[in-house]
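Read the single chain below, which is given as structure tokens and is the form predicted on its own.
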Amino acid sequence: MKAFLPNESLIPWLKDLSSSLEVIAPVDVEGEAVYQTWKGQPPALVGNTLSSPIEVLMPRTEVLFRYVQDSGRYTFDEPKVPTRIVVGMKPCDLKAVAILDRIFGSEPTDHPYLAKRRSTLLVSLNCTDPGPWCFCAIMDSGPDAQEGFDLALTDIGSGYLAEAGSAAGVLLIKGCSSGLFLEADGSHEASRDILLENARSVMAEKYGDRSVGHLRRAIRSADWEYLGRQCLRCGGCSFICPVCHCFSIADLGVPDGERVRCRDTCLLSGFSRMTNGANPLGSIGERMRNWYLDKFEHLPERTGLIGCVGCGRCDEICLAQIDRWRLEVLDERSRQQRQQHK
């Protein structure tokens, strides 16, 4: 099912949704677009956000359950999961959801993740204006959403072409107040196709030399000891990646308390360190190599999908200015170009 949402109907539609769902959308926070609960402000539906909406499904910190001891017996209470809708998720993040679904949905299943996943509707926004770091088209994860969405929107200037991807998506169109969605016609679809083809061309011109095979060869030939010396060990590339999913768990409180899960990363030395103090990945160079191997060797074997969606966030966030694709430190000209983009 296809429909057309005029620009002036966007906020009324979000208000309509918020009457029965928690609406998560990108909004402007001190000049940065951040996904959070929408409260009536104009949504920032432009470009890709530095922080991924994946955090709705995989928060940086979450309580798995609370426990109370009474006369030697424990009772457990799991947090209630609200029904939510994420509006504006870019196709690269949507592809990351598909990867995480396979990871957390395989045995043993991750019940906290799946509970949030089942309670969350996804409204994708196709990428018609790729940012300076984006290469989703090269990784076959954009610029248009292919699957996994309930509703896909494309900004065609005068409004949004909406395409339902599930029964829930049809209800998102038909179940709203009358007059918000209009009938889509051939001109709307033609505008969408032109915009998406232009976005593909931009990324192909800028990053046409990128391929999974190229990076796998770079992994084998990279000077990991040198790259390790350049890395600042901040873990930013991992914490900002929509596919990275390492975590640690801690029980806080005795005898009553809560079990908390926190995002973690294999790039930090403590993650692989064993109780006797030994560390099989003792140097940052070894941990960087392991990070790449997980994305381009181990995850494809495990899920059938590459662990990179071409969002470019790791390139954008890297304080050491390491070219994450060529596995080399940027030269002076590239550093200047990076500063101009920022």
Contents of the next structure:
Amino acid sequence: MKAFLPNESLIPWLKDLSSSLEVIAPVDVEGEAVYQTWKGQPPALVGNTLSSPIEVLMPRTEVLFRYVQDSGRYTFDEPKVPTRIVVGMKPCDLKAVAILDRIFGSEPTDHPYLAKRRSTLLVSLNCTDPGPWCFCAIMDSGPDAQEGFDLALTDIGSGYLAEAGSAAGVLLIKGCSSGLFLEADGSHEASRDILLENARSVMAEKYGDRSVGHLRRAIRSADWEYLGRQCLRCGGCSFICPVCHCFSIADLGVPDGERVRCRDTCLLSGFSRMTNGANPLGSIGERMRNWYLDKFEHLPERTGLIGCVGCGRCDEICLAQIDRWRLEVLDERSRQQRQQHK
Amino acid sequence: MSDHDSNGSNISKRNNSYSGCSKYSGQSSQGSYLPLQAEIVDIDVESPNTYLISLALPSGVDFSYKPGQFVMVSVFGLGECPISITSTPTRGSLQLCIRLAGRITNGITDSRIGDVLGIRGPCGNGFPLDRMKKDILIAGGGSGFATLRSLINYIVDRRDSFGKVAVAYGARTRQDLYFMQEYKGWQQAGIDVSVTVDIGDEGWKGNVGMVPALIDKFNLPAGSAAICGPSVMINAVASKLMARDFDHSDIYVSMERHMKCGVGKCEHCCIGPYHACQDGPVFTYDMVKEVL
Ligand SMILES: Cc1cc2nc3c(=O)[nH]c(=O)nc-3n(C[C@H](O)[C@H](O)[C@H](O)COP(=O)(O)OP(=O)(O)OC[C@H]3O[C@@H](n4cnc5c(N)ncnc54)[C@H](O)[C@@H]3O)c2cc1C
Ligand code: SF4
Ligand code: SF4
Ligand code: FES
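Can you now output the form predicted together with its partner chain? The one shown was the form predicted on its own.
Below is the entire complex, every chain and molecule, led by the chain shown above.
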């Protein structure tokens, strides 16, 4: 089902949704678009966001359960999962959800992830204006969402072309106050096609030389010792990546408290260190290599999907200015060129 | 948590909404992270820093396991860590052999009879008894012997299903040897048991030296092997066995890795494309020799 949502109907539609669901949408926080519970602000539905809405499903920190002690025995309480709708998720992040579904959905399934996944509706926003670091078109995960959305929006200037991808998506259109959505026609679809084609060619021009095959060869021949020396070990490239899913588990509180899990990264030195001090990933170079192998060799082997969706966040965030695909340090000039060139 | 505490922030801002109705204290299911509560029914001392803990699971819980599997053990407030099951499924109780190593293991051994520990599992694959040959060499070094004891006692209880079986085990000193009171029973079951220590003393009349040296003493046909211990020992034993025509895919190695989730999600335990907690901890030697 397709429909057209005029610009002036966007906020009324979000209001409509928020009467029955928690709406998560990007809003402007000090100049940065951040996904938050929507409270009536104008949504920042532009460009890619530095922080990924994947945090709705894979929070930086979450409670697995609360333990309460009574006479030496415990009772456990799992947090309630709210029903939510994420509005504005980019196709790259949507593809990351598909990868995480395979990871957390494989036996034995990860209940905390799946509980959130099952109670979250996804409204994606196709990318008509890719950011300077975006290369989703090369990774086959954008600029338009192919699957996994309940509703896909495309900003065509005067409003949004909305396409349902599930029965829930149809209800998002049909179930709201009448008059918000109008009928879509051929001209809306034609505008969408032109805009997406343009986005595709922008990315092809800039990043057309990237290919997974090249990168796999580069991983084999890279100077990991050198790259390790450049890396500042901040873990930023992992914490910001929508596909990275390493986590740690810890208890907070005695005798009652919470068992929490928080995102972790294989780039940090303690990640694989064992009690006796032995560390299978002892040097930062080895850990960086492992980061790449996991995304481009091991994850594809396990899930059938490559562990990178081309969001470009790791390139953008890297303090050491490592070009993640050429596996070399970017000089200042090429970095500036890349940022300016849109 | 890894060294840099960059991910522990937001905790106070978290939205604490708990369902009042889903109170839970029964069966744990894999992947839910909710542990079972097991009561400590006995504590014994194996060596100056190692304790043997016997647990009773809540009644009605189906907890079937195989030798070589492990459990995620928690002390609430301190956290969770992987511990091999040292008992055999052929006997009643669930036993863990804990060596003091840090926060959680100290917390476990600080517990008293009647206290509860959290248990998740069984985790991992265990030894593939259906694929292993009937003649088995078992080689253990240090605390890695805990997981092999499960296999040995399993063999003792199902002796007719196995052929020639030999055990080679080494520890640092005489005091560090585990399960000494059981060796006689193993020998009575027709198992060749050979023990060594790195550092001998006046009270020790047995072998002094490394585990691989014990292998030469056995007259064992090329069968399967089960090894757990330090990498150097594993490699040395494996190369002796291969020289004796053991196939590298018949040599099973139980691997240690840092573990957090135990269910193949957190990535802490990765060995190349494998997760030690799911695809292991038991691997064939050819799968892991590059990382040993
Ligand atoms: C499959 C497997 C079976 C094991 N079986 C036994 C056993 O039968 N008896 C025994 O005494 N020990 C066993 N260990 C080792 C035991 O898990 C560690 O000694 C324990 O995690 C140390 O935790 P700690 O809090 O006491 O020490 P700390 O050093 O304070 O550990 C801090 C954290 O690091 C992690 N960690 C550190 N080292 C390891 C490690 N080697 N393996 C996994 N996680 C680690 C733990 O998650 C822990 O939360 C086993 C390890 C594995 C992987
Ligand atoms: S590896 Fe980099 S570009 Fe790829 S998905 Fe992760 S953050 Fe985005
Ligand atoms: S973002 Fe750059 S500097 Fe930071 S850990 Fe990743 S590679 Fe290293
Ligand atoms: S312990 Fe988490 S993946 Fe193995």
